[in-house]
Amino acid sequence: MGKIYFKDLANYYNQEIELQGFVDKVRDLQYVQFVILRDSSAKVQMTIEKNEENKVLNEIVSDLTKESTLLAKGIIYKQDKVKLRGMEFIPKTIEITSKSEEELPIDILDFNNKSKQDLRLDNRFLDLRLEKNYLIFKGQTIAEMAMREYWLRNDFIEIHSPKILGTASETGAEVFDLEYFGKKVYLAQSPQFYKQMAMGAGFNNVFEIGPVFRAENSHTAYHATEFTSVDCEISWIKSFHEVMDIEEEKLIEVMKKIKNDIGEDYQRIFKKEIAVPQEKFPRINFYDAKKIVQDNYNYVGKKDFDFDRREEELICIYAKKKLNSEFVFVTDYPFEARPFYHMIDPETKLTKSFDLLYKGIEITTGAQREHRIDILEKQALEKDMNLESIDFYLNFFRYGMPPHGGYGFGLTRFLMRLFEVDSIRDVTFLYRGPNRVMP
């Protein structure tokens, strides 16, 4: 017999089985002892009188620590008083696996307390025994999962780019550059430029779900040196609204299968119903979203090209409020606040992009881009750039390439939003950040 995973113990009700786990509390007294054994899936309780038949037994209870883990044989028992499930198991035999030390580093329960937030991340491996924290990485599962069935559905194939590059892929964005055998080279910003190779190539339809990595000294709750990215792009397309269409499908999707899979698990643990989206997600162009927040909330943004922070909230507020939806596109972006690759609308001289919001933060940038290989040098040198040193990418266009585009998602932003905690370290295995590359 496999691992028996706590869960599933109401399948083996007066079955002699094995038990391995955690010991999440230990109640001795004076004539029985409790001890709540704990996995990644459930807990349950293991009874133990206190007699001369299990003398044995109750010494190796006296000396438990928590934390420890151990592996039991016994009977697993319904027990309708048991508050715990409503079952119990009787052990025959318990032996201590290994022993955790008695003075933990931190206390597991006193998540809520961000003073001891850097602690918590020292000790992360300890921080991720919570059982909210394995439901994110759960929800992080199944939503990877549920993205690649989508795609692979709708005939996409998945890349992995290279993360080492010869040349900086990102205008505006900070980059790590590294010593590579007697020369500089640069950490992958994002794999923008090979996905777009990929469509010149003929690939139609990419994907990759991949770390990327920013040198951006900032310590928000929103950034972080090392992060996975969500990236998608698609060949022959006619508006970047089809772009748009496909991640609000994808989305749904994901939303619906996180719900059907962890929905009833969040709601215990969280104290709310994971939001499904019932409508399409509203389109609002950037210079009618600034005037929305201008004549709602008496806010005016710090940037005349971009929204800042506050401006993101406050439009998701006014979705939520007015057009009943956690997900707002923001579209049209001016050309000063974005990449040198995104196709300009030549009548409004604005981008064919947009952000994704949810939940009053940015989790995606998208846009159709620039396939004409003359405008898209002439847009380059607009912002400045190099075109020998980019002579490689230029190179995927000079011989046939699709209309295109595409978009890169922040997962952990996506993750903090969903489960609403307070920063993007609580949703990453282990944060990397200006201060942070330990453990």
Given for the second form:
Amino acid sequence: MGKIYFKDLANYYNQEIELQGFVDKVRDLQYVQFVILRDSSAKVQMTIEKNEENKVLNEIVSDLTKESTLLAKGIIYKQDKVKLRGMEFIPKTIEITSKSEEELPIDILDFNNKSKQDLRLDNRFLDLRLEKNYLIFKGQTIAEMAMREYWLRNDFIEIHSPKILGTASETGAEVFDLEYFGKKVYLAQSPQFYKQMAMGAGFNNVFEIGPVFRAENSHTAYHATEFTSVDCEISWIKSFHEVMDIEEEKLIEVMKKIKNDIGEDYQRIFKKEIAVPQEKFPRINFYDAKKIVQDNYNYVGKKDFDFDRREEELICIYAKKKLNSEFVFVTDYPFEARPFYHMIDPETKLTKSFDLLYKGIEITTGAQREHRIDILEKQALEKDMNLESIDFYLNFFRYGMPPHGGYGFGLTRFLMRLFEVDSIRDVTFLYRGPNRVMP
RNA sequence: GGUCCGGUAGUGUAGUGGUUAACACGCCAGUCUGUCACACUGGAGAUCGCGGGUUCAAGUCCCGUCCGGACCGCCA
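Starting from the form predicted alone, produce the coordinates for the form predicted together with the RNA.
Time for the whole complex; same chain goes first.
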């Protein structure tokens, strides 16, 4: 690609080059003009002296508006008196490739009067020009790449399951329905049934990174009606602890890769360190976790079979303080709180399941799946399900199905906690929620 | 879905019944010897979300409505 990224400019000192970027700032003084240019990688100062020779350039710069785009040809010099990276670009020609309107709908400088979230989302194309937002999506790219690398190395197959479904995929969440040639169909709330089908197909191990849709009228900072789910499913397991082993191993790798690739930028922009987990994540079973919260924080959750938000936060505070981990697995949930396909331990009567909590929020639900059709049917009936409507799914189990387990991982929730931003909206390219379907 | 809170120049806020609605940032113009969150001087810019009501008088009080946020529930 021909474009020279601003981060690489030091490689071109004293050479004649072509720059393209956004106008970040214009400082038009009496005898000299400074234009700060910006691309996704860095900023650089362009300097034009005001004189007869530069008359054309001076007029172009006088007329420049912030956030316009331009193409300039000239020479990049090392220049110690410039605080911005100790370099400056002296143009010979400037071409305004797109002129921005004078006043922006949001405060893109974001210096001390941050625009409201709703307005920023309305103008997301401008909001995303902020350096920190670019870094978030760079982090997302690295996270996905690191996961794919891990899976590829460990014999996983990538699948793309359908998002238009003839029946709801039953994770317990609500589904959207839509009109489909006169019939009612549903948007996938999870690839759950289909990644299990891949187990029945003998694919051994599969993963999918893709959109899921939840018709939950949830007004919180950590819910969306459409988000990116990372799913995987593993055959031939003997225990759901193997599923946790794999998630843990993969996540440590992801964190290392993120720290390695964007750790410096992260620290400069967010003023924090990325903490790479050094050892295994603590695993606490459900009832022990309940007791820990009661004993240590004198808090009793409102629900017997699940955690409320406060309990999730307190468990994470405990794990961080006492167990030195930002990640914590909670295991062995009661069947009441779990979908029908989670396997039940005949001794404890609890499910062979887990959640992964990260900095106070649930980012994963996983389990060993019930692969024996008679028990699966019995459990579905216990959850008041209509067996006919899931017959296509039950069919997967009728002709040989390996013991298997897997998990679903909320990519956006993970990113939200990784960057410690206030809202899932900040880590979603274009957020979709109960009250937002535009732009 | 429930509870609470908010909506005032382009942006963020102040304004708790009484002149011409204030401040900061941004914008425009001018001044300024190299700025770097440039500085200085001046200027434009608001039917105070919308509709109704109370009052001599409403940005301010009341009712309705629309939009948004936080927390809870549901979940990743």
